[in-house]
Amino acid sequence: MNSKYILADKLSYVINSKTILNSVDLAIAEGDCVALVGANGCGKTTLIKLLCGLLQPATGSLHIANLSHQNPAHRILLKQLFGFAPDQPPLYPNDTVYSYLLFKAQLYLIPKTEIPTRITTLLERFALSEYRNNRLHTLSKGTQQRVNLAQALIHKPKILIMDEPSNALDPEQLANFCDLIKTLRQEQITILIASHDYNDMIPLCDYMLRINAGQINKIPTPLQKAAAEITHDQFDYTT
């Protein structure tokens, strides 16, 4: 595996004279599952947008799979690498679930012969089959969130980024979401989950990246702790 699949060097972002990220270094290995944690407004979404190429850094460099958003020849390749489920899904309210996923598949230039199978598979995976012909505005927020996660996977990305994915999920849906993450990990997808809720994310991830005052600190989770044979009494989640 590539131990430097996502690599940031002295990455900074400033808006309206306010420093959101301050010369941060980042190295995420291929297949890692990482929680981006911190208070609302700390810079989680900013970092996600930088990773996806939606924002440009003030200083520093960012490479994903040895590709850079700064290189025009790399941008289409990078778009194919990423699947993104935002905290507020950009759903078209009058679309049906199926027509929306069809639209997203066409955006990613998925071959026409493959699209029906991909959509059906995702509908089954996210328990959306019974809603395939329902218009999006008629669905509950939790069901809309499942559609949001399905569209992020339609093109089989190598990197999946989710911004507050547990929003609007009831306990049963959250349990199903956790099972999904475990399945995706077996497929060696690199996963970044942004959340302000430590408790939901800790059991799923290899480690956490805590964003505070423009800095990023790496914090082990029980998965990493177990690998290092650290006892619970030696571990501090409040770092």
The other form holds:
Amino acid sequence: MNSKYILADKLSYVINSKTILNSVDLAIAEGDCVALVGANGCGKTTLIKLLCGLLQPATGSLHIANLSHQNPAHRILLKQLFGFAPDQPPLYPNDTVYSYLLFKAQLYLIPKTEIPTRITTLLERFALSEYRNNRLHTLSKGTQQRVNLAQALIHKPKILIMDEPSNALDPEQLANFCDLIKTLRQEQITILIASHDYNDMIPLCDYMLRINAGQINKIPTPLQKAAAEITHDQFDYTT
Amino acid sequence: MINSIIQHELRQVILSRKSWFCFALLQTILGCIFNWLVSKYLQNLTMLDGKYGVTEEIIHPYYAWFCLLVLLFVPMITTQSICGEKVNKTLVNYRIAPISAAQFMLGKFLAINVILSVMLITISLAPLSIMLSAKLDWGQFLTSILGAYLLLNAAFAIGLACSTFMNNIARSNIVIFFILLMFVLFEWAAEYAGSHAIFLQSFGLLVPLKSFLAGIINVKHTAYYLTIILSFICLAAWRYNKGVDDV
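Given the form predicted alone above, produce the structure of the same protein in the form predicted together with the partner chain.
Below is the whole assembly, all chains and molecules, this chain first.
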């Protein structure tokens, strides 16, 4: 397993003379599930967009699976690796759930014969089967968010990046979302979730990255802390 | 890939009430214009004394009106195509997908091209109805269609390129409108400025159309339209590639 699957080196992003990210270093291992937390406007979405290649860093370098967005030859390969669910679902209001997922599948060049199966699987996984032929603008926000998550997984990405995925989800949907993350973790997908809500993320992630004043700090989840303490106690006991 | 973009764009157009309304409005206005042209021709029939045929008197102005009217819709269509996607935050669908800027632009342009072709076919039914009672000059008829097709494609390419630079729908509509107006006004500006600025006339968007409507296919004019189309599509693709901060 690659311990530096996503590697950012002195990554900075400046917009209108305001430094959003300041010389950030980051290393995420393959298969990790990481929560990106911080207050609103701290730069979570900016970092995510940099990772997805939707923004260009002012300075520094970014490598994902040894590929770089700065290298034009790598761009298409990188895009195949990512699944991205933005905070605002990028849905076309007149499309139906099925036709939207079909369009996304075609954009990712999924073989024609495979598309119906993939869409049906995703519809079942996200409890969207009953909305299959519904126009997207008629759906509730929670359902739209589920379509947003479904579209991010249509091409079976190696890295799944979600921006505020728990927005608009009711408690039941949130529980289903947590189950989904657990399943995806078993599939060895590297997951990065941006959220301003620590509590939702704690049971899901290996560790959290907190963005504050343009800097990133790695903070362990309470479970990790507890595990570390137990290990420490055991160590003390045996010695 | 390009096929999927075209299909998706066409689906958006078909499912949009606004596009059906615009299409119906265009057909109604053109129907009225056609009716007016036919009435005018029949009134002046004795005065014309067989000097001009129906093609010259009806079809020539009919396609000129068509071009003028569609030119008014170009800002709206092209703004919706790219700037609208930026504003609605749906451009990210393309940005994160493994498609190149050229594929994206070609997909968008060809989708508009299909819509334009459908419009041309439907509005050409009226002139074809003349065949029931008179003889058409097929050469002039077909060159008029070709001229309208090339002119409007050039206008759409200009609109698409401008739309990639814009992040606001109202501003994009206004800018595209004025840029197209500038291309149309080159001809008059050249005449007004005098002989030293006569070269500007070559850049006028409507100049080549006149020869097409008169039934002449001029290589220079065809090359002019094709150059405009290619240049602006390349500019649009370049801008799309550069404008990573658009989402």
